[in-house]
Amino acid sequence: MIREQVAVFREARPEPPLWWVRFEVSVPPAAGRFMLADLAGPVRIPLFAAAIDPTGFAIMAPPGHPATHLLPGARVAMLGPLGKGFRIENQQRLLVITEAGRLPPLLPLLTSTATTTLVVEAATRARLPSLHRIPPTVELHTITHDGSAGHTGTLEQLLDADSPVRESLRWADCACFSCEPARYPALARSVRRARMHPSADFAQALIEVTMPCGAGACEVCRIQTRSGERRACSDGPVFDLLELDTDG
């Protein structure tokens, strides 16, 4: 059964190239989970909370997203939580690896009391995230295509190599991604090729694609996985990495 719930607005921010944005909620999302947010728009939109509380959640949204439009006060009707997050309970040992851009829905990971390291993605140094929202606690490791910060290269191609990201994948309890989903298929053959026989659900990827309806009815957020057809709202958007690769 679906929740339906009644959010308040509370504030918008800029943090750039971001907007910070708070609700109040009674039962907020948990690390990869989401709420479908009617902003008044087509068609509901799903948040990832980049922050949680007992009292509510907060998202990094790209300027100009409705919710950045909001009069402080102003009452969202909800859904959710829908759909499974991340697993990542009993874990001492965490991974997470993200392209830069899709680092907020994995920022609650961030201060779980497991021993954590990030690797973050980016092109460039000037599209790193702040460190601001980064726990002083976790070790950080950063990889840019053009070598401006950090290690040089692509996570596949660090991931394949004799590196500390690679060294990091072999010491983690669990990892957990958030990249463009065409690439999960090429990481899930990388984290193959470093762990001998990884686990079910040690490494996990969460997939941000449009989910209009949170229940699997309309059929537009199908994805294939080695089980078959599956959806991402409703079977997801968390998903085990290895079961993305259908070719393997």
Second form
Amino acid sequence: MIREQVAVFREARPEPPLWWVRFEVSVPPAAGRFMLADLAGPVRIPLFAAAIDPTGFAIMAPPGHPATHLLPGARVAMLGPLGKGFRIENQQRLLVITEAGRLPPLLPLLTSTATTTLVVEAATRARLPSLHRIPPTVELHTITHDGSAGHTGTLEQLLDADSPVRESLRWADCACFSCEPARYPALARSVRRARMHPSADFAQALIEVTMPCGAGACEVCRIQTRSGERRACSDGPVFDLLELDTDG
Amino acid sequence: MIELAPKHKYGLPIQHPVMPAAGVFGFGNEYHDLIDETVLGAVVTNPVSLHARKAARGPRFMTHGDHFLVHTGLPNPGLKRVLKEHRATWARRSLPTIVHLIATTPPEVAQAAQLLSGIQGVAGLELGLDDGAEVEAACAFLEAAREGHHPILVRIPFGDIYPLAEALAECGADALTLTAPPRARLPLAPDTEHDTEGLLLAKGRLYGPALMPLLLHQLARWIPRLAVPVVACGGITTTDAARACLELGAAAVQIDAVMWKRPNLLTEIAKELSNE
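Coords for the form predicted in complex with its partner chain, given the form predicted alone:
All chains and molecules follow, beginning with the one already shown.
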């Protein structure tokens, strides 16, 4: 069901390199689901929650994002929550794997289970996110391409090598990914190699693409999966990672 | 009551002059939760072809101020699958469904038109022509679409009103939709990763409010010359714009991609016009 809601903008404050922007809304989006907000420009903009509470949600937006220009109390028309989010009920050991710039939509997952490991990949130390939004109970592994912090290499290399990251994948009950979509086929193969026969939805991946309508009508957000083309806005935007292994 | 196909044996009567344009409303009930369909005249489906089509590669959406380009490649699962998934919705609707057929080849269009004959709820076909279609080819597509028994609207490409509109009206089109969104291009950001040289352009169909004055210009020019009803389409974002189209002689208006931003606009315009 597509719900139309009016959200109230409450605050925006800088959290370099991003902005923390909070809205009050009666039904906030769960992790991986999104709201389509009528902010500026000719189409609505998808907003993924970086924090969720009973009265609303917050996003982390880059400087210049139209949400950072709102005045407190501004009312914003939103459609949603839309799409299918992460499915992690009854999972005890959660592994969250993300590129640094794509961490915000996964932040709500970090408090959802008893034991959580977070793997964050960045090109260099300076690109790693601020740690203060990461709960202290979360086990953190950082990967930098240049070796300036944490493990050296790329996600794919560390998932395929004898590393703590691969070890985390072996013991997890569920792994949630947020990366550039073009990387998912290779990551899916890494998961298969580490887990042999992972169950459906063991590995889930968020795909952030342009979603102008949010209703499955415009066909702009179609993505290729092993079982044919799917719409990111209504069939996703969270998919079974193994379904995205279209090269295999 | 508005008759969109006065010369057709079954006709295509609609209660209200407002409907969504092809490609913005989905195939079935995608907007069911948000839109009161009963105030609309008809629902035009997303483009469908006899066989499945995949989505286009490359950029599918680019904004440019208040306008944007869309290049989807008209993906669809093929007519048989669409019928399997949506014919029940079309049958339940209290208003006509107009199926937008992609003009692939005349034999495929003929086969699709035949498949759609007798489908409950389908009251007409809208034939979508490629840009640059020749008159002869366009008439062949129209003839093929008439293999079914439905009234045929032909959506004319933006740049081809001349010579297609008058020719298709003479060839037996029951109504014309003026027009499909124009094709346009926008520069892409340089691809530093692949070190490509030269200007890279994204192409697609252009949507946005600047199309409305162009539409009015074309309606004023062409409606007096055409002997068939005209459905106006392109850049209509207000009731005033819809009213202007009707006052210029359009039989109905189609609201295009603005409804992705404001889904209720469709019913707002329909209600305001029906109250007049």
